[in-house]
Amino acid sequence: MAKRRVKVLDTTLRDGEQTPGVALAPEQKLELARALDDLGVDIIEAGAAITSEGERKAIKLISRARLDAEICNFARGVRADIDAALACDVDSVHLVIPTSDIHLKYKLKKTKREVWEMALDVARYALDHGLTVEFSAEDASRTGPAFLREFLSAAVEEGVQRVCACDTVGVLTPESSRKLFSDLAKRIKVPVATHCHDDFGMATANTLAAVQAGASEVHVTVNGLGERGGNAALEEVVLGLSHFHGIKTGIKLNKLYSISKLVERLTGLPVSPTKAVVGENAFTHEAGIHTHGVLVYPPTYEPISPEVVGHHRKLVFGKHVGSHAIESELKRMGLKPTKGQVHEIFEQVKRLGDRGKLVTDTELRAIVDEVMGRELKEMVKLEELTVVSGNRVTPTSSVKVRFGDKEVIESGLGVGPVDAAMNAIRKVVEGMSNVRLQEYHVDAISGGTDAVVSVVVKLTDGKRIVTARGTSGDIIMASVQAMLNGVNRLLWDRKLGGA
């Protein structure tokens, strides 16, 4: 098992884009395809050319980008889908044919013989036109085992190069997955792929079980995107194969976090903080006993080093914080507090945590500055903010800030007044300090029409990452305050030579 190499087919651009609310422009699809190729994906399912003109444009761009990966097109069992794929210059088609009684009776309204003949005709048509064919049985996990074997075997006799069994509605378990793929791998003469959905939260486990049983290709999406509960997550599957089973893929593990962030940005779907491998909390520690253990010896509470997947370790300060974490952070900042100062900082953080408040980096450092007598100088100061919005007006914002002895003025457009203001302040910030906004979210809103809004942002200057908060009865001002609070903290720490 340790010497096995499994191929990865990534379907983020097809099955992943079928996630409700996700739609990628052709240029975005090309950007992501390049990143997937750089990641080491073997096969990129670029989309379904029959879908639309925009989809065909995207697939053509990807096919002509001279990537190392095989470029694949999703196709139904009709010749028109093959023609559309051929027009886009793809290398292969993922020919998906329903096989379960449920799909045949209620979706296709065809007999098994009719579907059999239709599928083999289309497979032969694709092969005759020079395409590699991966022949998939849709809803294979609810298909009679005997018919499934005969159907896939017939496709192999026709000349298809690969077959796939799809757990379309995620009803497999690791035990049944292992049984299904063990049977197929023994009887089918070409590579067998597994395509698992996550309706019951079992997609990763079922995919690993399928590979253990003999599957030699996995279908995955970045961040587990996909319809309903999503697909097997690329980052979980490839790390699981490597870490638990010593099975190799071509994936560069240290780029998993970065491609997760790219997909998050392009799709607009935020990754859950607790998402395995790539979530922001995957290597974040707050509880005192955990932070102490990680500081002494990271494997105490980390199964792998965050660097393995290109992530980073972070200690969070809240009501569960321990004094060891406080001492470690102060040391990292280059400070030498007394025991009394450490205790006072520790107590203030605890009090904030007990009030149910997230203690951001800027708030922690404000506490440190106060206790240790360090005065934070406001290096960037807001002088003027104007926002214009209306039902017939494109939201526009202009902002003027003072940075040392300089005045900086910028403007921005947006889909709404907050977006316009953030775009304007982002231009100011990026221009003066090389700081980038990584995340933005409304952390808390009080009730009533006079609600107080708390906005939290995450900023980076390429070396450090800080979180900062802005609070106001006006969400626009809260957002701008959060940005400037974070920028001031980064610039002040840089000036002091701290973290």
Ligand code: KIV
The other form holds:
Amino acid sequence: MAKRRVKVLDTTLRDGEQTPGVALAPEQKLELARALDDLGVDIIEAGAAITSEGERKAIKLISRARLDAEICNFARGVRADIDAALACDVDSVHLVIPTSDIHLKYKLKKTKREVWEMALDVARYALDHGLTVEFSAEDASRTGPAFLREFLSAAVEEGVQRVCACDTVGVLTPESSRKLFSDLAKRIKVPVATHCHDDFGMATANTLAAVQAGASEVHVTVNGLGERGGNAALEEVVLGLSHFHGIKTGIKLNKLYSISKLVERLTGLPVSPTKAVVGENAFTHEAGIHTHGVLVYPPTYEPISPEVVGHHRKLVFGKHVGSHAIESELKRMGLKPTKGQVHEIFEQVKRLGDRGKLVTDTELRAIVDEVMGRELKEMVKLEELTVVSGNRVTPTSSVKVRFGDKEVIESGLGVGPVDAAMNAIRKVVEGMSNVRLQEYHVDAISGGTDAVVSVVVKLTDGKRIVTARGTSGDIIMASVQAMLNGVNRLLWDRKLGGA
Ligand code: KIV
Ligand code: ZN
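What's the form predicted in complex with ligand KIV like, now that we've got the form predicted on its own?
What follows is the whole complex; the chain from before opens it.
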């Protein structure tokens, strides 16, 4: 039997952009729309044209970019919203009408009859102007089922092509979602969509239940962005549909990790390491028994392979490390240690991990070098670092380093002294080695104003990623040392041609 196919409406650019603190410039919205199209999204909700000049510019850019996806504009039940959408050349409108008593009484201050008439009038207006209409009931999950059915059916009679029931405040459970959507799918003659929020952490489960019950379109956002607890996450929903129910979407699963990274970069909202499917730890193993299991037979601790979603497996080292993980990492580095050396490295990693820290790549490599008699040559050496800061100057830093027989000097400005120093060192490093800083974390190891701080950076040269630490009583020195430790490791490994 042919697999069922469900449509995906991505609303990262509308509901996702309503995440507090997120606002995308028109060019960023276009970049993301192109990536969503490439991912295989069927419908892109690009924004609400009525919102602002910038929003209209963004929607126009997206509508005119000749994407395969249908470009949809969010609209309230007023003709001005439809006019604004038409001026942006969109294919469709997502016409949203509140239906619950609570929304009618406290938000719209209108009767059911008034809302009904207004909604059908605007739907007719949009259809008459050639737009496809997806007609949504806002707060549908708190609306009386009989009124909801009649209201959506009346819109279908008017000619709308799709309807949607929104779980606006995330109060459905898989059971009530199944009941709601089986009732709607049985009685409504056009495709029914589901739009779930994650206030109780149920959005993905409720979306899957709705589809099982007959919904044929899902509303989702990348990384589960959205107001409050967010929306159902695209990556979780499409993977769940495929893995648990054998239901197809047009989404290219192997692009899920990269689109998540793009959204993280554009919105500036970091994805939690433990986020399902796309989090940094989704395929990372530390504990000894787990790493051993994964090395012998990956499905032992990986229900899906990281490659399926374009992610990667990572073994990290800490106090739970097992000797098999150490052996496998050394093999990956192209080394042939003796049993005694593996044991010594294993003991040293455990001791370091016991101090409560994750062992960074540079620390692991330093242990390996010491035990195996390989010496890391410091290729980039700090010669001078100055930082000027105060209430009347822009924080400024200059850095002089020695790289072989060359001296490199750079300067940087910043919002504070650490930022200025990092900008200067970043220029030095990027200029000579194409190494980029991906992450920066700082921890105080001891309390007080004389605290010792530990800075961990994640660096990449495009091929490899290393984590490195710098520790000092001076946060600027700790930051600069962490950068140089990482750069030295990348450059030295590159020279050795391995690891
Ligand atoms: O959650 C919701 O109800 C919405 C509508 C406004 C579509 O996002
Ligand atoms: Zn929503």
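The structure presented is a predicted model; accordingly, all values stated were derived computationally and were not measured. Residue numbers count along the first chain shown, from 1. Here the rigid core means the biggest group of C-alpha atoms that line up within 1.5 Å when the two forms are laid on top of each other.
Could you name the item of 333, 149, 77, 279 at the hinge, where fit switches from one rigid part to the other between the two forms?
For the motion between the two forms, the hinge residue: 333.
For the rigid-body motion of this chain between the two forms, what is the smaller part's rotation angle in degrees?
Turning angle of the smaller piece versus the larger: 8 degrees.
Cα of residue 393: shift between the two forms in Å, core-fitted?
For residue 393, the alpha-carbon shift amounts to 6.2 Å.
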